[in-house]
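Quick heads-up: it's one chain on its own, the form predicted alone, in structure tokens.
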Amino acid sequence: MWVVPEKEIAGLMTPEAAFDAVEAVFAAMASGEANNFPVVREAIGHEDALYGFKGGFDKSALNLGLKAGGYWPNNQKRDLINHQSTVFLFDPDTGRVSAAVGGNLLTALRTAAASAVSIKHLAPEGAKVLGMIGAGHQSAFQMKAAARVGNFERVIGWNPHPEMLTRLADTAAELGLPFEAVELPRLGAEADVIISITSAFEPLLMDAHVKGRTHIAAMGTDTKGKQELDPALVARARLFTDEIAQSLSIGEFQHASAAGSISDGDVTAIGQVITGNHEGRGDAEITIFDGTGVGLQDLAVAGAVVDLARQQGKAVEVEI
């Protein structure tokens, strides 16, 4: 099998390549060529950690495997990021393990790529103001990915811990964009595109906050109980996601679904928009993309990294 260490990922996978891989796998899912397996994600009762597995098989790319890992909220005291994961790939012809790939940076890149795909296909025309909710590790990746697909003129942001907003300010400066810290009512009123990337367990962005034509990429909810958006906001929007069943069970739309204000038929897979089988935004005032994070995204970027690592001599071959 091939091993691609975490330290090599930054020199192999670009945000542009991640975007292309994620957009392609969403299209493959919509065409029935790729399927995700049921997610296992549990609180382990130690270090407040969440641990689980996301896997699937993409017949078009012949990517079979899973990502193992989760969220360790106390890792900062160990000088580690909170999200930790490894991707394992298997030979679909034989079942033998073919690769193990460091998944931390890949997770950040593929998560940012997913929101950027939604912005490309669903943002209102002429969107100029990007709103950021959350200033954790992944927020910088999210802002940079959004800036690559959108023609934004400024960034506004909010975080439950204001001292962390320097990350957003620094990232915006790197992109040549002015940044301003604002409260959530103003963010919802002024932003044309909003990315939420937090680990919240109660709604942050309320229905009354959001004014005018807006696209929201809700990227933080991937576990039962997590929540970033007011269910009333979800109920009045046109809804899209990466995987419908996952969105309604562990994603942002779980709460509106449980309340009976939306049904399965109200949610569209983003791949249907990519393949031209759904009009996308249409005349909707508000669109929401629920990025729950699917195993096929991880397999897509990991498969691309393995190919690049082998070509560049950065993959380590081991016998197992």
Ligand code: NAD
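Numbering follows the first chain given and starts at 1. In this text, rigid core is short for the largest set of C-alphas that superpose within 1.5 Å between two forms. Shifts are known only where both forms have a C-alpha. Since this is a predicted model, take the numbers as computed values, not measurements. Compared with the form predicted in complex with ligand NAD:
Relative to the superposed rigid core, the position of the CA of residue 98 differs between these two forms by less than 2 Å.
With the core held fixed, the Cα of residue 75 is displaced between these two forms by 2 Å or more.
Core-superposed comparison between these two forms places the runs of three or more consecutive residues whose CA atoms all shift by 2 angstroms or more at 42-50, 71-82, listed in sequence order.
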Contents of the next structure:
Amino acid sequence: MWVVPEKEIAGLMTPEAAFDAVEAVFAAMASGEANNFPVVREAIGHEDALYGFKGGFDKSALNLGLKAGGYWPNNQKRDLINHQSTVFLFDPDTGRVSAAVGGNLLTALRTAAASAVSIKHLAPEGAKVLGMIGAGHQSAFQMKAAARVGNFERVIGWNPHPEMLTRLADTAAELGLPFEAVELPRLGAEADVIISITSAFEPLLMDAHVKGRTHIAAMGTDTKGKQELDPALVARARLFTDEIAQSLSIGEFQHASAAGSISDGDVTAIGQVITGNHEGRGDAEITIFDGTGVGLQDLAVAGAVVDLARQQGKAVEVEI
Ligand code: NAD
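Moving from the form predicted alone to the form predicted in complex with ligand NAD:
So here's everything in the complex, that chain up top.
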């Protein structure tokens, strides 16, 4: 099997390659070629950790495997980041393990790629202003991936913890874009594309904040109980997601679904837009992409990175 260490990922995987891998796997999911398996996520009763697996099989790319890992809130005292994961790939012809790949940076890249895919396919024409809600670890990756696909002229941002906003300012400066910290009503009124990437458990962006043609990539909600958007905003938008069942159970749309204001027929898999089977934005004023994060995204970027690592002599071969 091949081992690709976490420390090699930054030199191998580009946002461009992550975008291509994620766009392709969303299309494969929509055409029935790729399936995610049920997610396991458990509190293990040790170190307050949440641990689980996200797996699946993509017949078109022949990626079979799982991402194992989770959230260890006390890791900082050990000088480690709190989210830890590893991707394991298996040979779909024989069942033999074929690769173990560091999954921490890949998770950030595949999550940012997902919102970028939604922006490419759903943003209103002529979008110029990017609004960022959230200023944690993921936010910088999100902004960079969005800037690759959108022709943004400026970035505005808000975060529940204002002391973290320097990350957004620094990232925008790196991209050569002006940045301004604003309150949510201004963000909702001025932004053409909004990315939310927080750990919120209550709605932050309200229906009354959002004005005009807007695309929202809601990326933070990946667990039961989390929430970033006002359900009334969800109810008046055209809705898209990576995987419908996951979106309605653990994604942003769980709340509007529980309230009975939307059902699964109101949500379209983004892959249907990528494959040309759905018109996408059409004449909708607001579109929302609920990025819940599926295992097949992890397998797609890990498969791509193993190929690159082997080509560049950075994969280590071990006998198991
Ligand atoms: P982080 O810990 O670095 O940053 C957390 C962000 O959430 C900050 O903006 C912080 O101000 C805000 N925040 C923290 N507690 C909050 C609260 N109680 N209410 C409102 N906001 C709060 O985290 P990160 O790595 O940037 O990840 C952000 C979120 O994205 C996490 O919730 C994470 O689980 C989620 N995530 C989703 C996916 C996906 O595929 N959808 C993938 C990775 C991470």
